[in-house]
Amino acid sequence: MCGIVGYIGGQQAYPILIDGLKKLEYRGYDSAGVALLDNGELHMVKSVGRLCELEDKIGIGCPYGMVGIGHTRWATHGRPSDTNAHPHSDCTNHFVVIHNGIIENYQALREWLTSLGHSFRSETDTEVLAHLVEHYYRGDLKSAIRQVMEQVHGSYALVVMSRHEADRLVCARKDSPLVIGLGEGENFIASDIPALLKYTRQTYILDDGELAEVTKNDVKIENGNGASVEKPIFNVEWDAVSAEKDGFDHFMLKEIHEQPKAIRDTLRSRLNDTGVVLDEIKLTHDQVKSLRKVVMVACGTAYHAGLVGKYVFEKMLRLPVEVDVASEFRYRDPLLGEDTLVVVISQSGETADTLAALRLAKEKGSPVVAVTNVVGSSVSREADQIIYTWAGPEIAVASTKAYTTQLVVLYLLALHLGNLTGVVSLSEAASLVEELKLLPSHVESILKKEHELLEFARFISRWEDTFFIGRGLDYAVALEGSLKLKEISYIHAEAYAAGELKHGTLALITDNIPVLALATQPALHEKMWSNIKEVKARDAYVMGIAMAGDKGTHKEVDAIFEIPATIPLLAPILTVIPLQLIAYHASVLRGCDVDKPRNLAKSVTVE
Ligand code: F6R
């Protein structure tokens, strides 16, 4: 949550800061601010609202300076307002700070600093950082920040700029991401890589506890003990275009349409004619044989991918699989150990709860496999073994291509482990591999029928309540479909295991209410048809999603969208695509901000 950027070099910093913030707006967008230093003068402008409101406020009189910092906020402490927007400064306006994370002991620090005579302007936790730097500063910014780091608890990626040392920015991180971009006679700081792509692909990714002193010609990094660190340069392979909208109206639509490529890229080099080649996974046959349980941990959409993973793993490994929401996981003292494989799933690789779950699993001796999309993310650096989803940057807050590629990776992992233990026979593996290879073209053919979904999206967009029902794997996908609809169109959407409706929720079914019935699992068809009859008997309007040629489901529903026929186990990857498109179009029709839904942010780096 929150995006931070910094620039120091030979160009005017303001356009670079604004450009970087635009790329990071997905991390938070309730207020924004910039601060620049020009000949020892500090220029700071902040505004509640989107970045464009900050730009409007600044107008043509943009602040000068070749060193500066900027921030786009997702409020945690203190409501969105001009005053609570970052940057924050100390009493003397000599130190300016931007921060992503939460300073957990800020209240005690604030009281202490107030007793020493400091006066606070905002309600934020961040402001204590500025006053602490002021308190500890004895002519060396870096040492002052070191002392601050020793005193604060919680998470932070922070950048400090000072009028006393205008030739440098000092940044540090603990549990929130921070990247330094390396230029020629200029250097950049950002929360995430897309903010840097226009300027450089050469980066240093800071690790927890590290602090960096960034001047225009140099970057000096120290670890938590103050020892200097020689870091390898991390070369970013994403190009700038993949982080742009590329002619689409919204990032979400672009990312939905990128799914054939994302799936292809994720499969590429991991399949041969008979099975899966997963060199990333170093678990031996004996280790896999000794496993007694698999636990999948994730949040939001990634959690929904885990729910599909449960079905797939139980089928291919014949081991019990638990799926946990990461924010609940560690508070129930989970049963972990060497015989439990923990699979953490996170697009960003920075979700605070997922990262904490990963750490707990490692502490308890469980082997941890991470499924993530971001190379160099915290999850990728801390997990024992990583399988990347090669989806490219996902910018829209609502996750789409990350979900489908997470599913692809879970299938590959289950197949790989199932092969190792012999639960999956070679012939089963070979036929699944053949079907996996067809997925990108199946998704393409669904995308070509996007227009068929517009009418239903229009219908749904006029309602405030909807239901998604399904059984088995379809229920797992129903949960994801309903999340997509709620988060971007603000329509209340309930996902229900179809057989569970009559235990209470059926009371909410009223005349013409939209129900999306997912019916892609032939083994459950008859049961599903009965459940469709139950809602139709209460006058619901039912849109079915079924595989091509499924005449039985066709007869039960008011409208149908067909996905290409595939083996039922793989259906979730296809079923979700029309649900993403329905959510997208309903959101557009309701005039919502598709890519930046209210109250949300892409990366949830606070607990
Ligand atoms: C919903 C969505 C979120 C994320 C969740 C986890 O569309 O995107 O629910 O899935 O915040 O994020 P990652 O996968 O980055 O850990």
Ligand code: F6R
Given for the second form:
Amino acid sequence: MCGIVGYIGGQQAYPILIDGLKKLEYRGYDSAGVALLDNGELHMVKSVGRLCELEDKIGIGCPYGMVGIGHTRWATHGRPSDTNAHPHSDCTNHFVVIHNGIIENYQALREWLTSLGHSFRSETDTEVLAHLVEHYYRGDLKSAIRQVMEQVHGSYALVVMSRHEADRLVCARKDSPLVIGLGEGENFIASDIPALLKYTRQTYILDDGELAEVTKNDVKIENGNGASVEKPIFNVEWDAVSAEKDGFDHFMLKEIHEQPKAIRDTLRSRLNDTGVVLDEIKLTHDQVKSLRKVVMVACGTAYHAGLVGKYVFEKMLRLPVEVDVASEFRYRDPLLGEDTLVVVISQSGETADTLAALRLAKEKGSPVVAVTNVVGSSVSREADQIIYTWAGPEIAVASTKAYTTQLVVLYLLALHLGNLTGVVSLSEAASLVEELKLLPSHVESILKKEHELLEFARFISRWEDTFFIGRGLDYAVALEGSLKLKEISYIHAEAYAAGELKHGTLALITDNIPVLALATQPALHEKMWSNIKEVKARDAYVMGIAMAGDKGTHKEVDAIFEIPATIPLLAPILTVIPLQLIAYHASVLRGCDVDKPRNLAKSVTVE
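What about the form predicted on its own, after the form predicted together with the named molecule?
All you get below is the one chain by itself.
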């Protein structure tokens, strides 16, 4: 996501800040900015777009100062713009803040600060931090920031610089990474290790709730209670490329392992004890009650998310749902109008076919809700209403965390609309909310068992054909699993509704051929077990994916991987994780370029 760099020492800070931000470009961003202090004077420059545009804006004369902070922003609150770019300052321009994360209660804090006379310039949640520091400052920057930490809810890695105390930077973290680099007569701050490696390999890695006061000669760290912390120095032994990947061999594997955080961030501030809080969605009870159907439109992995969404929406809204491949949608002259809700799903928000579908829906008078990961994208600008997935940038072409967060958003939207219409009872909503809250920890438990999948991935890697079967929601996930395998390993993979085996597919089942059988839906277990027997009778080798405690599926398959038990409706979010890992490891074993598979691009912006 966003990138943070800070410097204090005996060198000019600007070249170091820019260099560090360039090392963090792989994280993705839409704007950038720097702020420096020179003899008590603050120099701040911000620009939408790439770092080169910031450099062009600054021009030949670099701003002076041996203390400075820099930031690359991935938009969350407020679209990409010069004004919304970091750093942000208070009313007096005495305090400057950069921040990664989400301040959940920023709106309430903003209203309170406005009532006290504070004037805001941006749409961001981050700006409240600068004004809070101004409000609490009484001659001690560290004390003011500790009071700010007590007031804000959410996640943050923040760095504050003040004209009042120009000989120090103060930083703090909660749920967002922050690293301090140690030098001689200089020290560094960054959100990620690659920004530091040119200058130092000795670091302190801050833990949640910790606050650090950084001067050019010293670093003092305190815990959440204000007690001094003696931290061990972490010596970085990775090279720069490995550091970008947090030690993972590929971005895809890193992004698979980022899914617990991505799901937490997407759920954050959108759940309460009894239901969903979707302030982004302004549809009224009467508007939802007047709907006759829902249409979901997307491409590729996002289309597979829509297939899961169909099951979820029909259950929670009791409305018919159509799911269309965006590239085909316009050409069937779809029946649209005010009584049809159109949901478009696009990770990048720039997918050409999905954009065309969105525009057609608006021409026909249908309300359009967009699910996207990129603030300020074309989809987000043109849709009537937007729900963002807080997955952060995906570098690997094969989508992983974008898919799971798209599923999370579709569940939230369905539950919200179901609550509006009364189809979902309060007790049902409360039960589902509790299970949604458990999803990040469930995904973590799956990732801890990654080693259990290696042998099956090795087995698959020796074949040129693999089959996926499932029923109901499992069939929708099987489609995504087969796509992951073929797009990065180049193994021909097909997914079939298991009940269709006798209608031709069984002709393809031969001795020992790999079949992945998804069996997470108890209501369909007996049917699914019969289908597994059918492929076993043709001597296929079957690996099952089932919920913990499912003894029946154990008896039918050659190998099994268990996901944590959850409500069957939520199983797709968990079931896809082992399929992603199998595809990844099979691709590695075959020597493929995992992150950049042949012939494919991350975002398809042409028809």
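Positions refer to the first chain, counted from 1. Take the two forms, find the largest set of C-alpha atoms that superpose within 1.5 Å, and that set is the rigid core. Nothing here was measured: the structure is a model prediction, and the numbers come from that model.
A.B. asks: If the two forms are fitted on the core, does residue 57 show a Cα displacement reaching 2 angstroms between these two forms?
C.D. replies: Residue 57: C-alpha displaced by 2 Å or more between these two forms.
A.B. asks: Rigid core fitted, is the C-alpha displacement of residue 504 between these two forms 2 Å or more?
C.D. replies: Not so; residue 504 is displaced by less than 2 Å.
A.B. asks: Hey, does residue 518 budge by 2 Å or more at the Cα between these two forms once the core is superposed?
C.D. replies: Shift at residue 518: below 2 Å after core fit.
A.B. asks: For residue 113, what C-alpha shift in Å results between these two forms following superposition on the rigid core?
C.D. replies: Shift of residue 113 at C-alpha, rigid core superposed: 61.2 Å.
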